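Here we start with a single chain on its own, the form predicted alone, put down as structure tokens.
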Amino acid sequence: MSYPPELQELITLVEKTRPARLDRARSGESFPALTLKERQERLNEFHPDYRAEAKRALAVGPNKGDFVPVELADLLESRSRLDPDRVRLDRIDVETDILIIGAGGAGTAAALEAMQAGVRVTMATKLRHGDANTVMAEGGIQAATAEADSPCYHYLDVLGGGHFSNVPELASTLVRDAPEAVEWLERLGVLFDKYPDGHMKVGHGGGTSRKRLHSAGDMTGAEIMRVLRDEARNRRAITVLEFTPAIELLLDQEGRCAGAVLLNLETKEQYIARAKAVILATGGLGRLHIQGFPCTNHYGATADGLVMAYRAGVKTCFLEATQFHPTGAIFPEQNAGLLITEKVRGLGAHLLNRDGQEFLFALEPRDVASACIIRECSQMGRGATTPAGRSGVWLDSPMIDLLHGEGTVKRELGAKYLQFKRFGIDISQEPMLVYPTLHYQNGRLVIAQNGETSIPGLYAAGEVSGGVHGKNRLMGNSLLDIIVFGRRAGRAVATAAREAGTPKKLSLDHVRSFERELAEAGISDGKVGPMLLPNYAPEHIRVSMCHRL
């Protein structure tokens, strides 16, 4: 395929710039850093979270009056998926001392540490064992483990990518239990990248002030996440049921998180499970698509253990943030909203507009570069056009190999070398195009530091659990955030479990509560929640599918 002529001429431009800036990139310049006050600016005009039109406030729930997006809004208020009157509870299919919910990154990792501590645990996942955002993180993750570096260092980057706005003791367990959690990885098996003599490679990323990025190339993700499901899958007391999401919390009578109603997606069965303790690990809602814009999130994210969690009362904190990763690829059209790490720039890669010329320093944080990305599309009418009408800006890939020697694309950035290289683009020789794209989910339930909710039993951590990283997120703290607080909620379950002992008579009373507040605020729009996975059937295709039911 390659790139068509039109888009090739405007290669040229960027290759005519690019000596003058490798020169200076090789001097140590770059280009000059927005202040705070500007990267503001940039925020409120042009980043998608602050569109008002685009959110709505809520009218139900523990969150009743908060403005979040809309799709968000009409999933949070969305009926059960079940009808509590008709859902035998006394009949158990599954019994363990705790159920957790998804088996990516943190549900795996709580899997670990609960098994560890002596209890029984059985994983429930939408899909296969590890089919999750975990596997789409490519960069790496922050650990302050470098002699230049420290975890006050690494807290005061957490603090400032989070306009100041995260909850301080999370973002304190978060950056304290890093080096740690990066020595537990190595010790199961995870191969991160090292230098000869063994030491480990650091490398930046977009709002920090220190090289404590470690990866293991641009798959870092799914190297971790080969490593966790390994180490589950060879263990006894982990039990992994695969195609059976969760679709309701359960309660028993004492208000005490005891279990969840299971849906096989291959026979459509409902199994009651019951359990001492459960943890929530379903991860992000991508795959809604707020505002349109293509994701980076594997299929099944669509935010069911905020639906869940929500219908039961759990307070969720910041859901009016979505972070849009301000470099998704938009050329060729199959690779549409695939993510090109921030690594990429971290190794020198220059952000460039149609005329090759740069526009903001490619490290911004990540909110802040989609602002100015969209800006320079938008306002400046400085992109690039696709064929198929997309606009974007260039990211200089070949830049890397200059500065670091030929091959070094292909040894850092294997993977998106190949899924670029099967197009006919070879990202060594020629710039990628892109655009932001919608990434993750900054606003989730509220926990503690041992992933506690509101609800007693009832435990979250990874993508689902919020606070740690405030409005904004920074590059290589996702995969830090699973690991840190999946172990932390992994501990604190079992031990929940052990001085829990057998759960009372179950419930779904809360269930049958929420839906009096939907019809009490006039909600009757026949939406269902969880929804479990996306539908992409047009629109006439979806309505000749219901004339035929």
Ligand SMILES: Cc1cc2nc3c(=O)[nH]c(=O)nc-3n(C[C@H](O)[C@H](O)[C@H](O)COP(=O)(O)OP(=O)(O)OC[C@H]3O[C@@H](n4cnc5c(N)ncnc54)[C@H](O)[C@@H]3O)c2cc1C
Second form
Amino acid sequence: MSYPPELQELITLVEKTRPARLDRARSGESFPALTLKERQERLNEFHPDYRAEAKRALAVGPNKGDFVPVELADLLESRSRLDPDRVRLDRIDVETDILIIGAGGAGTAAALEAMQAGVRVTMATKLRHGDANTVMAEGGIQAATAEADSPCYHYLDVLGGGHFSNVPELASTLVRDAPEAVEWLERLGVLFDKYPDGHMKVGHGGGTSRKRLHSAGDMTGAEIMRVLRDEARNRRAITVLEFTPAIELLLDQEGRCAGAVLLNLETKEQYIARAKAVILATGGLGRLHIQGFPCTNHYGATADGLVMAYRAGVKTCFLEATQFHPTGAIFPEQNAGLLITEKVRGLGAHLLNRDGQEFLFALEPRDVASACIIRECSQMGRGATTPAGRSGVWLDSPMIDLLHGEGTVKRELGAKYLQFKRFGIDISQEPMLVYPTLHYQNGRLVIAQNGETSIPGLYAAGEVSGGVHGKNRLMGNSLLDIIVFGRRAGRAVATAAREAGTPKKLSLDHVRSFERELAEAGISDGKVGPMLLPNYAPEHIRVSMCHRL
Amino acid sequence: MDDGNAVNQKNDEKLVPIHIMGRTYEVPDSLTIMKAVEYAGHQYIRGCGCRGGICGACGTFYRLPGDYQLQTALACQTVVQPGMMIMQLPYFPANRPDYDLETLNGKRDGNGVPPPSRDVLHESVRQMYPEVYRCVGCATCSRTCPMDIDVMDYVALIGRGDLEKATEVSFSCIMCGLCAIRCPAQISQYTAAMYVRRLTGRYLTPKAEHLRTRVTQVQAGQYDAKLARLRSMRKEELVALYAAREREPDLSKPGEWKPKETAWL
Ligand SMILES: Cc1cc2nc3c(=O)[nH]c(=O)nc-3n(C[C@H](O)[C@H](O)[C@H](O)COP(=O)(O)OP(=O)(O)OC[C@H]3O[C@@H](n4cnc5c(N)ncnc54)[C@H](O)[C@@H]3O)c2cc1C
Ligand code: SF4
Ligand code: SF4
Ligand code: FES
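Previous: the form predicted alone; requested now: the form predicted together with the ligand:
Every chain and every other molecule in the complex is listed next, the one we just looked at coming first.
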């Protein structure tokens, strides 16, 4: 199923402009970047986040009055899956020092550090250990390790990317701890791309001033995740409960977080897990399909951590900002929504409209690039259309081998190469068609330096926790975020657990009072949450499903 | 739009029959196996992870009518074919001995204790996975692998002690387990390869010296004052600094490019 004739026709236009574009790229010339003012104009006019009608004000909870995407608002105002009066909190099924909810990159990094500090860790996770957004990260992890770089330039890039809305303390911790994070991973055996002398191969990402992206082929996240998971499996002090998501946090009578109610997804039995401290590391929300966008996220990215913590009273920030990745595949139809890593542009591939013309500097920050692509396909009417009716722009991947030598695509983008080859497209010879796709949650739980939330004993790390990136994250800073703040939270919770001692009597009073608040706000028809799993059964099946067996 | 958003019935769609664990359903012919299973009304608990071909949760066996051969696929990456008989195998109890990467020499690595030699590393693989020597060379694993990895080759390379080459060949393994399910010698190829890759990453690849230097600088507090200054800057000042950043050229060689402005290095 290679490109149909009408698209092949358009590809010839791309090929026509290619030699001149290559010449310019070789001489270090690039399409002029937008000024900060122009960026803002593009965003206001074309970025999905800036559309007022897609949001509504929250009626309850710590962020009452804030405008957030309606899909998320529905869940934050959802009712509990539990009837607090029918849960037996005196029967403890899982007793542990530390409970980590979510076994992706952040959770596993935290577990390894906590274990190192001498405490027992239980990780409860929704799918398998490592079925997470972390495995999906392709491009790489940022850290200022190269000679011409420093944490200060990294800091500037992080803040500029986030439109200067980041929490300065968190951003500076991120960049300061970055080299140590990469060293930790190297020591665990992560196979970073290196030159024969051991020097890291670093590259640019969108919005970077220095080449700072460390990668492991185009499976950086998968490599990091499988190494962390492998290490956790070696450790007896870490127990992993798979297919056992948390559905509610437990506090003790003094308001400290002291565990969670877990659910065995297969038998539907509930377990009461009691812990001296808890880390939430449940990741993102792509599967809410904000504004109907396809998404790049894994199956379990349903904002559960936000929902549970919000109910318990933890404040959130930047919930209005979801991140759209500028380059999601739109052809073939089976790959729609699939992420095309920014590394493709980092290696020099241009973005082109249907006439084969450049219309933006390919490495603008993500939100700006997304806005520009949407503008090109809507207002400017210069998108290329697929047989399924999707409109998008070309990502000129064949430039990569021409710039860096034959075989670069296969070597550096092996996984992507295979994903397209399965459908008869050779991305080292033919460009890809792309359009923005829902990618990342910028809106998260407010944390301090070590992942502390406003509830004693409750920590958060990774994509569920926030402020580091502000309104917009740059590529490669999220893998960094989960390692840096995962490790910090892991160390902090070990200390906290020792100081806290055995939890007092467990309680679900926070759920009762949240439901009272819902009732007072007149919300009674609400959904139940957390969502746990998306339901993709088609309409004609849903209407005839029998819900009781 | 739908990666993911439910695929609803349309009028102009071509439906084909598929058999999910023996039960027949009619599904649109453009769907992947994963979306077809959902179209049929299932909600996945096991057998679905990334939905993008990288997590290995959705390993699938199938057979086509009139063909004796058992085929393998990733459910999220493979389009249905008429008459496909599908069985997903979301779990496999692979053999995986525990180990401690830090103490392969009998003592904790570092602080004067030399790193384990190549022989020690190879010997540790032999001890943990002696079954790799029972490979009968049937190549079933290589034919099975949905990532087109020459599994038999990396098994042989592990046996021979060429750990770096085995690392390279097995690098894109997503640990779906399909190779091990089919192996007549009952080798858990992919867990052995995982171990070997970690040995390579930790002990057989030169360390990044610039990384070590930078970590030392950070730990010595070299950037603390500068970062503190940046943290306390007003937005206008930061914006000006941001706008004035030099951009390292795309094609610069490692360590070669020298920025003009060095105030924040
Ligand atoms: C396609 C893609 C490409 C990316 N590329 C890059 C990149 O190149 N560089 C970069 O820096 N970042 C990248 N990112 C972002 C980055 O991968 C993620 O933000 C990061 O890995 C999130 O890690 P995490 O540990 O916070 O969450 P995850 O890795 O998603 O882990 C969360 C875990 O929690 C589990 N969970 C969810 N709900 C519950 C519950 N109720 N109970 C128990 N467990 C639960 C989930 O199943 C999952 O295992 C990419 C993301 C995607 C999707
Ligand atoms: S080597 Fe084995 S486990 Fe790895 S991807 Fe191939 S079949 Fe799956
Ligand atoms: S399936 Fe087993 S026995 Fe056959 S080649 Fe592969 S590893 Fe060897
Ligand atoms: S669901 Fe992850 S590989 Fe198919």
